[in-house]
Amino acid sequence: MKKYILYSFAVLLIFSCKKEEIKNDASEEFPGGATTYNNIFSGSFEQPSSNLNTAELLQHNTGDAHFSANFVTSPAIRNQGLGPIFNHISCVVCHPKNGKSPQPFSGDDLKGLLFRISVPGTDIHGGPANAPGFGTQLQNKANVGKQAEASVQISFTETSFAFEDGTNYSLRKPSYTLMNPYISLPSNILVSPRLGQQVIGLGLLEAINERDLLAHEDISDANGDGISGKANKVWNPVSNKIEVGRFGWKAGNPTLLLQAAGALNQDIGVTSHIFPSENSFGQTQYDGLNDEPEVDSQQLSDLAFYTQTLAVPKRRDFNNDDVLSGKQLFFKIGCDKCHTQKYITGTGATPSVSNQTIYPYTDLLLHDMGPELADNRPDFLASGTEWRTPPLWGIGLTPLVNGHSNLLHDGRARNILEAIMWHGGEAENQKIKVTKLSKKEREQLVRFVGSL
């Protein structure tokens, strides 16, 4: 009887646990919370949160025209301050659809991938030091009479491996070299690419409480399971103070705010009140106009609003058993230590991101990614091998809205289970795993992440 009622006993813990484990918590299907956004089509990612008032969707629709905008040289009615040295004429041209940019294969046309550069040791900020005569990004396009900064040219190299089970795959990695400077490039030249992220869920990922961030950081991997984020600390000329960083691929920028003021300067060579001075200033391409700033801090501010009050779409194939299996394997393998599951948020820059249950699958935190992913060019905190933790919500979507599915910090891996394989340093030991799972419960994993 005793034995029975032990069995009996060990059955109901078993089927317990299981149910617990597939266990879908409803609000999960809004990942954005009451922002989410419910239709799913091609401009998914170019939706204003679902809970704007008119006032907010008005400043919302004022941002998303200067997001879309294509600036112009100087002196000019609308848009005026394109370069002397740019990247890019637009937003949207890095951000396609408020999605990612899609890798490029030729440096004739980088689409949205852009290269920060410096030298070794840090500013006086303890932020990356200028790169004498290119400063900390390259801009490989001018305006007429200028000379870009340099042009680059891509290759690729395919290496081939295989799954546990004998399925094979491969991974490209591409390599980037600096040509045709327009004067000669530090020999100690530090080299980072960066592709354009989707902007969708930033207001909510800006107000997630810091301290719950920091909640997540074991920078001395105290539990010794292997993991160790920490956070980025950089430096807010607005503030001026440092503060903990959230955005970009290292976590350089602590506001969104400061994010889109930095891209106007830097990507389109457009000064604002907080970057008053031309990317190519004490250059020989500087224009010398003195018309600085070129964008005023409403229309700053408006750019600023429009990123943070962009929704989140809403999860697909919310309940189905491969997407649940997928799920438990997500958690099971560890995947969840970086990509955290779930935050409330506090008080954002406007109430409509204030106080929601999101889940964004981020902990915004640092982590080191391996030699493989390694970029060696130092940010504030982050290493040459450590990366932020990219949010994955929308990643399913990327094919939908921009016609590809490239990842990565330069778009090389072109699905999600090469974005998985490419993990190394803290990740490898859930990689190893990801190796010994069969071909049914691979597609379960990615069928899961594609749902987010």
Ligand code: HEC
Contents of the next structure:
Amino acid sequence: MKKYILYSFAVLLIFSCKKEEIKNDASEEFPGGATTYNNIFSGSFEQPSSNLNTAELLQHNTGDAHFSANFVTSPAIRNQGLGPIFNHISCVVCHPKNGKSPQPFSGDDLKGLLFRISVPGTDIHGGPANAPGFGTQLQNKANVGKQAEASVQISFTETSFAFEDGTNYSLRKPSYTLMNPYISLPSNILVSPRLGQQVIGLGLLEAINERDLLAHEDISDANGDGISGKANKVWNPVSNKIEVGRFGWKAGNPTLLLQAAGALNQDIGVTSHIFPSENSFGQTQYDGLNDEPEVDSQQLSDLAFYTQTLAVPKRRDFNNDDVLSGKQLFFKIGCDKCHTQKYITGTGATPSVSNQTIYPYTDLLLHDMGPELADNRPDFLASGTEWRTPPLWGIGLTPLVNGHSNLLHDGRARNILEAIMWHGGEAENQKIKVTKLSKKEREQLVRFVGSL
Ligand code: HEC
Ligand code: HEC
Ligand SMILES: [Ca+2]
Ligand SMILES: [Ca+2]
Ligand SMILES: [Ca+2]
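Give me the form predicted in complex with the named molecule now, not the form predicted on its own.
Then the entire complex follows, led off by the chain already shown.
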């Protein structure tokens, strides 16, 4: 009798464990913890965190106005300082509705695509070395009377592949040619195409404890699973220190304040107390003036605050059977080895992002993704083949918010499945496992990712 009870207890335990595997935590429906936004519509990425107080909401809205402001050439009453050279006139053109920019098809309209450039070697802080006369970013637009640095031509090659079940798929690879440079381009120039990213939930990512990120590092792949995450370590000119990089496609930026200051300066041509020199510094068209910053430090911190307090929308269909089967595949295949599911944040820039249980599906670490995705341009510790794992939260809402489903650093993937099939390098094993799935399983995996 005793034996029987023990036996049935064991069976029950096995049974309940098995069921447990495909169950969700109750909190998974709310990937941004208490910041999570509950309504699903095309404006779902433009919502303040749900847990802001009145004063914080006010600052968020002020930052929102700066994020969507169109900058104009000086002198002007408001939003002055555009250029002399720039990529676009506002933050929001490259981060449409705070979501992902579509892939551009022609150099005449690059959408949210910009090119980081450099020459081999490093600067004094270990970062990318300036391309002489061009700096570390290509500005393809200029104020009247000034010269843009260059223009760009885009072409595509399409290649067909097949899954093991015989179903075909094809991948489209863009390539870029820099044209009409204002002076000769260095012959050894390195060019990294980067598309404007979604900007939701970033205050939460900034609030993840550094030790929790470093705990996932496995630089020499000690556990032999083929995956060797590495944190980028980058220069912070505000703290005058090397810090862990978290933001941008190669985690080349340590904080959202610096990201905002850098974007104003390089993308729009607007100076601040952090970057007081115009982006034409070093060029003959540099005006040499040491004028007042074009945004003050309050405007800059309001802008950063805005990106620190954008809500993550809640998940859809998170208890659907196909989504749950897809979730099981995601973990079985090992996608979570880089797309880390869950963290509890530490102390963030604002109380709203502190101590939250979040589900961003990223380790924020660098991974070698193979030669096909490589930009071959190092960025601090990131090699020419390494990219930061992007967060997957909100990814399924991109079609609703942005009207497209372009993914990866230059938008080359036309949907979630193509993005997966571009994986190589450290993720080669995971990709091979996906090629062996049945059609139904592939759909379940994509459905799960799309529910995030
Ligand atoms: C010309 C297009 C463009 C403009 C204008 C632009 N951005 Fe970006 N943004 C990008 C690109 C491209 C990246 C990725 C950069 C990288 O990989 O280094 C990015 C990254 C970011 C990130 C980091 C996102 C992440 O997940 O790590 C933030 C925050 C951000 N931008 C804020 C801003 C703000 C604030 C402004 C306005 C001051 C702005 N951006 C203007 C294109 C743009
Ligand atoms: C070795 C680490 C690693 C593994 C394993 C991995 N990924 Fe990724 N994933 C990345 C990196 C890095 C990128 C960005 C690459 C780029 O933009 O060039 C990425 C990009 C993506 C994107 C596009 C996201 C965006 O915003 O553009 C999706 C979707 C994705 N991965 C899903 C998966 C799935 C599903 C699996 C498992 C089959 C998987 N990944 C396995 C590292 C990984
Ligand atoms: Ca300016
Ligand atoms: Ca430049
Ligand atoms: Ca490993």
